[in-house]
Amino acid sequence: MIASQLPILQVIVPLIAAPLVLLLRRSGAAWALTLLVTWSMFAIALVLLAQVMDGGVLYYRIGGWAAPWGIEYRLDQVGALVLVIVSGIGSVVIAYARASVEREIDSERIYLFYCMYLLCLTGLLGIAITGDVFNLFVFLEISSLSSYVLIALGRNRRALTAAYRYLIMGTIGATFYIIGVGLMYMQTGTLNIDDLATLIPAVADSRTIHAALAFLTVGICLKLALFPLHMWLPNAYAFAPSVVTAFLAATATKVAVYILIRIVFTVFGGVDVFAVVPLVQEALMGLALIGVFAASSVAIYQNDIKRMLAYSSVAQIGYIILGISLASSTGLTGGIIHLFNHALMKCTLFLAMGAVFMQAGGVSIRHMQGIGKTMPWTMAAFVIGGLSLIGVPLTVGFISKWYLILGVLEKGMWPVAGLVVLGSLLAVIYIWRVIEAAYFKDPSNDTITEAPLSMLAPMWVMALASVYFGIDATRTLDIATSAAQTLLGGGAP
């Protein structure tokens, strides 16, 4: 009986736990409850992924009402993979969080952090599992509103400004999305994803549907921070508490990319979007490549490492969108696998910076001087994450970029393949700046000591995962390839 209720439990359990945290108020009890909930969600996500891989698309009808009259949850391979990414990252980050949160958030607000964390987790999990485009909007707003609060909890007053900018830009993105949903509803009379996939081909040539796709694409690209719609992201990541940055960098933008994949390849799956709407494919590919080089170039000149990694995230999103824009099995596989791989590597890097901030009081290049000697385990994890970001063999980054290059070469786009490699070389420059300061300069503060084990253990779980899934990528590639082939099949299954 419980097994059949797992899809709804993914959303209901963290949603109910959030107000319970408010009642607990004590930070220790709030952390323990949040830890229990997140790891439970991770276990459920793994079970659901196994069910989907064995039995195909999973449906759950709330209240027994059949769609489109009732609300339906729908889970396929790519959705199940996103559930695992979000719940897995959420579980590891919260295990790391207790010491870091006590250092970076005022004690009287710590219980609010755990409440907002659970609400954000609820929204992100709900996006991955819902089968309704309006409920997707609802979950998107739950995750976004809680994200604004999480960012604003930072002690630096500039966190408030960053959260406000994110709120404005996020609201614009959500407005564009809901306008697109409204236009689709006007033409089809349904909000169910499978119904839309069935009905849209009949009206695909109408200007209303073209306008809907335009609004949806712009709104989602703003949420996922595709260049040049990324201006909210650097400050949000730089001034948020370190735990918040690690969680959002590894999950929020990935879920937004998932929404774009769902709209393009499922809702519009019965239509060749890139053929019906001129220049969409070229625009996405062009912006993705420009984003890789523009963001990487800006990252090279950043002195704040969190800000540097934020611009790096914009560049990595460019790689994912490049894979999507190829609209081929290999290219889409590369984009989907990079969702998973980038979550691992970026979470590792931001967790390392959270440990440095706690021990050194900052994460500028000046604070990094000699820290490889005083915090060897933390910086070793950072190096592994950095090598993954570059795409060195035996790391997850290599797997992603290899498939992206294969996808580009299948299309005969040799210059684009060269640009992918060149973009990776830019990552060498900004990662090397940190390594040079950490290992080849004398410590600026001899009193700095290694981070506590409670922070090192989760950090190294992510670092080792970045190596393990780079050496043995069979399972993740099987999931990504199966998801890509299903998505390219078009329409409802």
The other form holds:
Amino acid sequence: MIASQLPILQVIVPLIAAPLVLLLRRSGAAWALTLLVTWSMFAIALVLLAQVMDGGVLYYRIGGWAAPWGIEYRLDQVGALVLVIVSGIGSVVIAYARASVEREIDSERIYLFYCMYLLCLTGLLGIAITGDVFNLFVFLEISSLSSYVLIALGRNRRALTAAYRYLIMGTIGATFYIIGVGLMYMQTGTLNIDDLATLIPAVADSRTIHAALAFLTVGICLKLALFPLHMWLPNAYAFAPSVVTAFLAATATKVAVYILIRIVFTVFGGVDVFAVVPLVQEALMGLALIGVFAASSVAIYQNDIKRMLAYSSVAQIGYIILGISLASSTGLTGGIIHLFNHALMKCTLFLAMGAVFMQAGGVSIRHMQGIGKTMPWTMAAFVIGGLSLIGVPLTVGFISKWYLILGVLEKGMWPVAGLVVLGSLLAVIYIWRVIEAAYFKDPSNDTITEAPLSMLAPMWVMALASVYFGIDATRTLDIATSAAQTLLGGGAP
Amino acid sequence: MELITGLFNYWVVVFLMMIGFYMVISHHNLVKKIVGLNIFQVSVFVFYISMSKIKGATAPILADGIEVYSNPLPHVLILTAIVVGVATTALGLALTVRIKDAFGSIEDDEIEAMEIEECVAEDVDANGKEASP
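One more: the block was the form predicted alone; return the form predicted in complex with its partner chain.
Next comes the full complex, and the chain you just saw is listed first.
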């Protein structure tokens, strides 16, 4: 009985828990409930992933209403993987959150943080599981609105303006998205993803559908911070509370990438978008590559390490989009696996920065001096995350870069493969700056001590995961490959 | 002529959309930006509603002597979108109030100048301490 209801639980449970947290008010109780909810969501997501890997695409009719009339939930491999990423990162970050949040957010506002965290989780999970393009918009706005609030909780006053700018950009992105949905509805009369996939090929040549695709792509690219639409991201990540940065950096942009994948390969699955519509592929690939270089170069000059990592996120999004724009099985596998891998490494890095922020009082390059001696465990986790970001063998970063380069070479684009490697070298420079300060400079303040175990443990779970999945990538590769094949098969199971 | 009268509602939508979008981009005042954002969103609402309206059709309630019904679905969708829009506006205005408290201004260019000042101060701080360990 319960087993058949699992897909809806992913959305319902955090949605109901959010107002409960609001009623609880006490920060300890709020934290405990949030922890319980996120961990059980992670367990359910793992079960769902196993089910999807065994039995193919999973459907759930809300209220028993059959598909094109009722809203349908639809879970395939890539959706299930995104569910696991979001709920997994959510569980790790929430375990870490307690100590960090007490330090960074006013005590009377802590329960509000947990409430918003749960709402954000609801939205992100909902996007991954829904089979209805308008329902997706609603979840997108739930997650976006709560993330604006989460960012604005930062102590620095610049967090407020960062949240405001994100709100403006995010709303424009979401509105572009519903314009696109509206245009598709005009031509097909349906909002269901599967239904759209079958109806769109017949009208794919019309100007309306081309316009719809343009609006959808631009809107989603605003949300996923593809260069040059990334302007909201660096400040939002730099000034948000550390926990929020770690959570959003690892999930929010990934989920936006998922929407792009869903639109291009499922909704437009019956049409070869990149062949039919001119310039989409070239534009995505070009912007992805420029993004890698522009963002990595800017990252090198940042003194604030959180902002440096934020720019590096923009660059990593570039790699993911590059994989998607190849539209080949290997390229898409590379993009999807980088979704997972990048979530692991960025989460590690931002969690380490959160610990440094808590113990040293800041995360500028000056605060990093000698941290390798005073906070050895935190810094070691940072080094693992950093190596992974560069793409050193035996870390997850290597696996995704390997597949991306394979995908590029399959298409015979040698120069692009060179650029991917060159981009990784830029990552070496900015990660090295931090390592140099942390290990080769004397501590400016000897009183700094190691972070508490409640923060170290989640950080190390992430760091070890990024090594484990770098050494034994068979499982993640299986999932990513089968996800890519399902997507390229036109969305049909 | 057909281009103007036949597609009149779409012209209105495009016109509103561009006004709203232009306001968001060009105005420095944070409240005016939100007003622009609202106009931008409303244009999309109008687009959805006019798309489902059929001339001479009525609400989708079964009754004798009525043959043509308008499509109610886009109207319902827009109810949801309006709620989202209200929430966005409320949050945007709340942030503006907090920004006014924190910066003493709601002019984007003035706030940005203050932010750049802060950034430069931090950089000098970081580099200065770095030079003399």
